[in-house]
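This document starts with one chain, in the form predicted on its own, laid out as structure tokens.
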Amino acid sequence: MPERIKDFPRASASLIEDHPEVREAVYRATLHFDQNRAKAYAEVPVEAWRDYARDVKAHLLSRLADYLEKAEARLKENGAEVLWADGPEDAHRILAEIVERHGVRRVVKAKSMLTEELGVNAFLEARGLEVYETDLGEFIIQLAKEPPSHIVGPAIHKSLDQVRRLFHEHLGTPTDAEPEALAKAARAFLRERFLTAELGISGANFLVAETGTIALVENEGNIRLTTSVPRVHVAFVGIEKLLPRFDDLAVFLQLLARAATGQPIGTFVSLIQGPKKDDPDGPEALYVVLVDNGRTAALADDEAWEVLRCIRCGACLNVCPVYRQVGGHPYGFVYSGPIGEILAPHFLGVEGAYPLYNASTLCGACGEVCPVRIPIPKLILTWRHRAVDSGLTAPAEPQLIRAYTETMRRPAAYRLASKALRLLPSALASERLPVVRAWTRYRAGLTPSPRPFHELWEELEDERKNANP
């Protein structure tokens, strides 16, 4: 994975040059998501809700050990078996034991970024099991043998024609099938898998410590089938996904839906209390695997712990000007966009995640839309500072920044430098200066103002004084 991350600059440039259709599809989808979010935010007292969500998550994280113990006790009272995984190896071992204990050969999965993080599909397939993603977007990228490119919309980078070709190859649908027909074909294919799978795997949007309730949000109904039809259900839950009280769900469920897709609330919200008892439907066994995988270490990081407030809505991806241009795959990490830039270092270290946290304009849009008020730009800068301290930046960069700083501190030096830059031909700037050359590769050339701003300002000040003697 670190090797793919280090390839981000080349992979991004290659995608922009060779696959403009991806850029168009991603831009269109994220713009649609963000416009819907803006409308949905405007319908409610969203600033108060965001403050509430921030404070609840901050409180939860400040007493995480206590709430984890409480959640474990409630889950056990509800009939679930609770297991703990420090990382992927533990998760794989636990899953292997469950598979063997219950004679599992076929698995259906709900959409879960945590299982992507843990490499669950590859592990199960290597053991000879059939594994089927049941979210339509996840199903599409599974057929394409690709990772998700977006936290909420894993296949937003795919065009309709690409999906048509995939379904024609794997499901035998016509090459000109309409979207409704494609969805119907996927439904027919997956329905038989739901009915014959022994194991259903899900994540969890939230886990309520007070009641031991797993909350799952979706728009397709596939999660309900995944968690109720197979005789065994395994839920992988990141330890930061807890909420203290059941009442907290009222705000978090609405904030998640509004931030992610602009809906007032998800079409289906499932609240799972345990395996079936006297019910006609539901799993015979429920296993809840509480996963750390670097989260405890992140919580101990006094400068960067706030990333753990994330509820995986994807809103920051939808407004990010960098993500909109390249999509998720060039990042080379499970989580892309701004949230991936500040999550990756916790998993991989400051060097392993370099240069992802440089893939930002620091425009601040991600922080403005985050439903739990994670200060994403500040955290990006935190990791950039650590990269500098670790010697990861170009050797000449510190000297250039110091020279720039000294120039900006001295009016005479600043005026001399600005005059020199205005005299520099734009063609020479494009070919010789690295920063300008990179800028003009994909954008219009830079045209300096004929006169510097400070001269124009002084003239305006003189005019104002003359007009008001």
Second form
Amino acid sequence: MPERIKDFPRASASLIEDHPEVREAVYRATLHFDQNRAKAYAEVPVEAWRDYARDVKAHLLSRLADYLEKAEARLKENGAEVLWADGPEDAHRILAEIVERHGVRRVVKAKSMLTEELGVNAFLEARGLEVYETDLGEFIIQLAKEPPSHIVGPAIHKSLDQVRRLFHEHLGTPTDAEPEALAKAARAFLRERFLTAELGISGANFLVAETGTIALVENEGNIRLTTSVPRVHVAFVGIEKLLPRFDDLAVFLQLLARAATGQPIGTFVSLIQGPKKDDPDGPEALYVVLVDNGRTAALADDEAWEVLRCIRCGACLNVCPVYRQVGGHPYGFVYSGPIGEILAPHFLGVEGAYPLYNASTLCGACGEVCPVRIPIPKLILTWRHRAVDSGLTAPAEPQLIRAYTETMRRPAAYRLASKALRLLPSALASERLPVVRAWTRYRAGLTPSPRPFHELWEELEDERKNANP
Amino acid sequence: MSVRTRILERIRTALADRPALQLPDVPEPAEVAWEEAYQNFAQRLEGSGAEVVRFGSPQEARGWLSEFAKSFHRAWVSPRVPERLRPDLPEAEPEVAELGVSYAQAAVAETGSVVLASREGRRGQLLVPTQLVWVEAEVLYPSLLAALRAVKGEGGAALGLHSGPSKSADIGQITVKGVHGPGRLVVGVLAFARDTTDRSSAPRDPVQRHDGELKAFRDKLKKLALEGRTLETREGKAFSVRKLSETGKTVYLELGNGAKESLPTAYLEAAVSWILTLHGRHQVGPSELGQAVASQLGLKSSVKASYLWGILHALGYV
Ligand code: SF4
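Can you return the structure of this protein in the form predicted together with its partner chain rather than the form predicted on its own?
Full assembly next; the chain just shown is listed first.
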């Protein structure tokens, strides 16, 4: 994965050149999501909710071990089996045992980013099991053999025509089928899988410590089916997904939906309280796998632990000017966009994640929308500082910045430099200068404005003085 | 060392030098009257593509149902649905039924949701193309918080909140309905008092239903007794809660003129559960409250209702 991450600048540049349709699809979808979010935020006391959500998560993380023990106890009382996984290896071992114990051959999956982290599909397929993603977007990219490109809308980079071709190839629908017909074909195909699968795998949006309730949010009904129809249900839960109290769900469910898609609440919310027990249907066995996979390391990071408040709403992706241009794939990591930039270094180290946290203009938009108020821009900067400290950046860069600082401190030097730049405009576009070269390789060259700022400013000042003497 | 121990130990080490942060109170949503709650409910649900029908009488609901049922051949009907609300259709398994009929455990105005109990069977709520959900007036809650409190620990292994027909915009950002779950959701609101002689249809006893809330109320009361705050009746008479008896059964009051009064906590609890059963009809006056408590406890006088009202007002119930 780090290799693909290193490739971000080239991959994003070539995507923009070679696949303008991706940029268009991603731009349209994210703009739409973000406009709906803005409208939905305006209908509720969102600032108070964001403060509350931030504080609940911060409190939870500050007592995480106690809450995990409490959640485990409640889950067991509810009749679930609780298992713990450090990372992919543990998760795979646990799954292998469950598959063995229950004679599983077919698996239906509800969208879960954590199972992407853990490489669950590849593992199960390598053992000869049939695995079906059941979220329509996930199903599309499974057919296309691609990873998700967005936390909430995994296939937003695909145009209608691309989906038509894909479905034509795999499900035999006509090449000009309307979206309704395509959805119907997917429904029929997957319905049969739901009814015959032995195992359903899901993630979790929240796990309530007080009651051991697993909350899952969706719009299609596939998660509800995945966790209800097969006789075994396995839920993978990141240890940061906990909420202290059942009552906390009230705001979190609404805030998540409003941030993600602008809905008042997800169309289907499942509040799972254990295996079926006395119910007429539902899974006979429920396994809850509590997963670390880098999270305790993030928690131990005094400067960057706040990333663990994330509820995976995708709002920061939708508003990010970089993500909007390129979508999720060039990032080369499970999570893309601003949240991906600040999660990746916890998983892969400051070096392994370089230069992902540079893929930001630091415009601050992500921090403005985040429902749990993660200071994303600040965390991006933290990682950039660490990259400099670890010697990952071009040696000329700190020098150049030092020189720049000195120049900016001295008005005379500043004036001189700004004149020089205007006399030698080619210097900024030069392929030969270090740093500048790195900049211009994937971006338009820098051209100075015809007149320097301080001249314009003086002129304005004069005008102002003349206007009101 | 087990994985579990390792993870917990890493967390404890990470947090060793960090203070525990404060857990904020859950934001309490503003109360709204039933009619307004209904309007919000209908508007939200319709906004997400569902159909909402309101009935003023059992006859009206029955008449509508027989018309509605005509466009289907087979239905799955939840065992929770009372006799009078079952369509006159041959029953079928969820896999083949064209219509599924459910009986809501609760409904939420704030989000436009019906809360369905897994106890009635989840397949029938999910596999059918069209879903009809009956909502009794008294289970419509103004806020998600109120509804969650009411259904906590109820309804079976997995409650499901449905807030519209199944939908997806995953194909080229175009919204399609009925991707996996029901593509059509019809919600019938029974906006009339339930026939209490039809005990079979009453899902739960109202007092029992509010167990969690009553416990929270008792806790609040304890705190209040310790604080000894000055309260006011609706008529503006000042009084304070002196203390709670050791057995917790009596609240001792001190009136503005120095006189003493006592109030059994049972009255307070009966009043709270009565208010909760009304969900949101919170423009409750002392006399109305007194009558309710009187009828629930077989008590003739409602003299103490003003003090009762004052305490409940201080706690935000009226
Ligand atoms: S960082 Fe904030 S905005 Fe981004 S996905 Fe997480 S919760 Fe949503």
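Just so we're clear, the structure is a prediction, and the values are computed from it rather than from any experiment. Positions refer to the first chain, counted from 1. Throughout, rigid core stands for the largest set of C-alpha atoms superposing within 1.5 Å between the two forms.
Undergrad: When the two forms are laid on each other by their rigid core, does Glu455 show a Cα shift of 2 Å or more between the two forms?
TA: It does shift by 2 Å or more.
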